[in-house]
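The chain below stands alone and is given as structure tokens, in the form predicted alone.
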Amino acid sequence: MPSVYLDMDPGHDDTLALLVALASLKVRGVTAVAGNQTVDKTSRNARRVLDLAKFPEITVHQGAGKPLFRPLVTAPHVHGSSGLDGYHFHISSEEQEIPADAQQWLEREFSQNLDDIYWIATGPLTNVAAFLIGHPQYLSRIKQLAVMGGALNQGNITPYAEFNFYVDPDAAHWVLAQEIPVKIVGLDVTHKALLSPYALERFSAFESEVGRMLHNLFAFYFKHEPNRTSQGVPVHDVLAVGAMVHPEFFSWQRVNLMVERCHESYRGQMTVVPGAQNPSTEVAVDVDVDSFFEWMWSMLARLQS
């Protein structure tokens, strides 16, 4: 697989996505965006997870602190006041300062590395949209953008909208309107791929600090994820990593999508626009849950050696 860029708002499910990406892909760097928590917290969380997982060479770059045109909405009721409540990170007095240079860093990266661009975005699409609006010359080089966001049916922050698209519907709509190859993994599939309560034991069985971190984080997440059931909790973001590495795990529909920006009651709602010719966006409508989780656990096991 090629090198990838990650744009995230960690977040418990983003942390799982980050770890699986580290095990399965060459990650060139992480840009952080405000979403699950404020951007100072999401960027710090990404840095701490990378350091704990022993990837200090991967850089984190702080991006947008609010949506393109709207006040920020966060999710402390799900992720806590830190964005990663449940685990106590051991922080040295020399914790690395995180540069607030996501846009400049992406421009340097894309201008110096002339390979096709592979991008995974698991938070609001503010950073992605802002960069591409300002640097349209890179649109044609995007080989694949895998996005966790949206829903064709029922939302998770309103009856109509998924959280990431609700937070910044303008960014989501703009990105989906471009003729770039996008794979959308939304609630239609993430609510099928539930991490069972047994997962906490599997995390503990790793007998590593990464395993302890995941156990403690998801013990908190199991109590606070509003869409939890007796079968488990959706782990949303890691499915976007799966879509990049193993698109065959999913069933896809090629569609033209729009995101509601004007009617506040339906803000962030993703709908299909009929009649488009050869749309560049594919939306996941089903997932092979067993194959996905078998792969996910095998990737996490790589981090224990």
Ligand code: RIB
Contents of the next structure:
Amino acid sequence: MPSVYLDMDPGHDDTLALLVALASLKVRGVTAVAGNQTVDKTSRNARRVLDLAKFPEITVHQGAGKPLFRPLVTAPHVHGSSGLDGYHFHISSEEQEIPADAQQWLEREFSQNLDDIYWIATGPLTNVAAFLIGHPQYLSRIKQLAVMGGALNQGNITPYAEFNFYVDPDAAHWVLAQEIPVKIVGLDVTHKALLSPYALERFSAFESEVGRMLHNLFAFYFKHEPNRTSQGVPVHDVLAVGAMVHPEFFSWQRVNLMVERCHESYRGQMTVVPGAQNPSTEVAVDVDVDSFFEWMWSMLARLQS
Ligand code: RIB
Ligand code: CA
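Having looked at the form predicted alone, could you now put up the form predicted together with the ligand?
All chains and molecules follow, beginning with the one already shown.
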């Protein structure tokens, strides 16, 4: 698989997704979007995780500070005021400035690098939609877009909507309406693949700064993720990386989808639109949890060497 582009709003589970992507893919760069926290914080968090994991050459580009047409809704109750509460990053005096050039950087990348485009989005789809609306010539180059978002019959921020699609339903609806290959990894599967509380010990057992960071981050996250159970906590975003690398871990349904943008009570709700045309969108309806986590841990182990 050629190189992959990441659009994220780190965020605890985005951080796990970023690390697993670094271990399993060639990451071209990260664009940060407002979602779990404001975009200055999500950008800074992505930079700090890359630096701590010793990937200083991978660039971070700040993107949209708010949804396409609506005020921003963040999730400090889940990810804290920093967006990555629980771990105190060493702040280097040479900490890089983060360019607010996500759209320009994507344009440079896609115009100079003529490979098929592989893209993983784990936050609200604002950056992705804004770029493709402004640059439709790249729609046909998208080989696979993997999205963490949506749900067929549940919600986490409301009973009907998943957070990423709730924050920017207009962006989500627009992206799902394009005839591009999209794999949707929603709550239907992320609420099945719960990270066990024993993960905290496994993170510590890495005996690395990455392990210490993950332990401290997830000690916080285990206390704050609203859908946690005694079995564990959903780690949503890392399953979107799994869908890109190992789609065979999942069961897929090829469907036409829409996202509610008008009725505020149902804002962000994803629903199947019965239609004859051949949908290019697949939604994950099941996941081989054991195979997924076995792979995830093997990827994290690669980063410890
Ligand atoms: O609903 C879960 C999604 O919202 C994840 O991407 C999490 O990071 C939050 O952004
Ligand atoms: Ca996220």
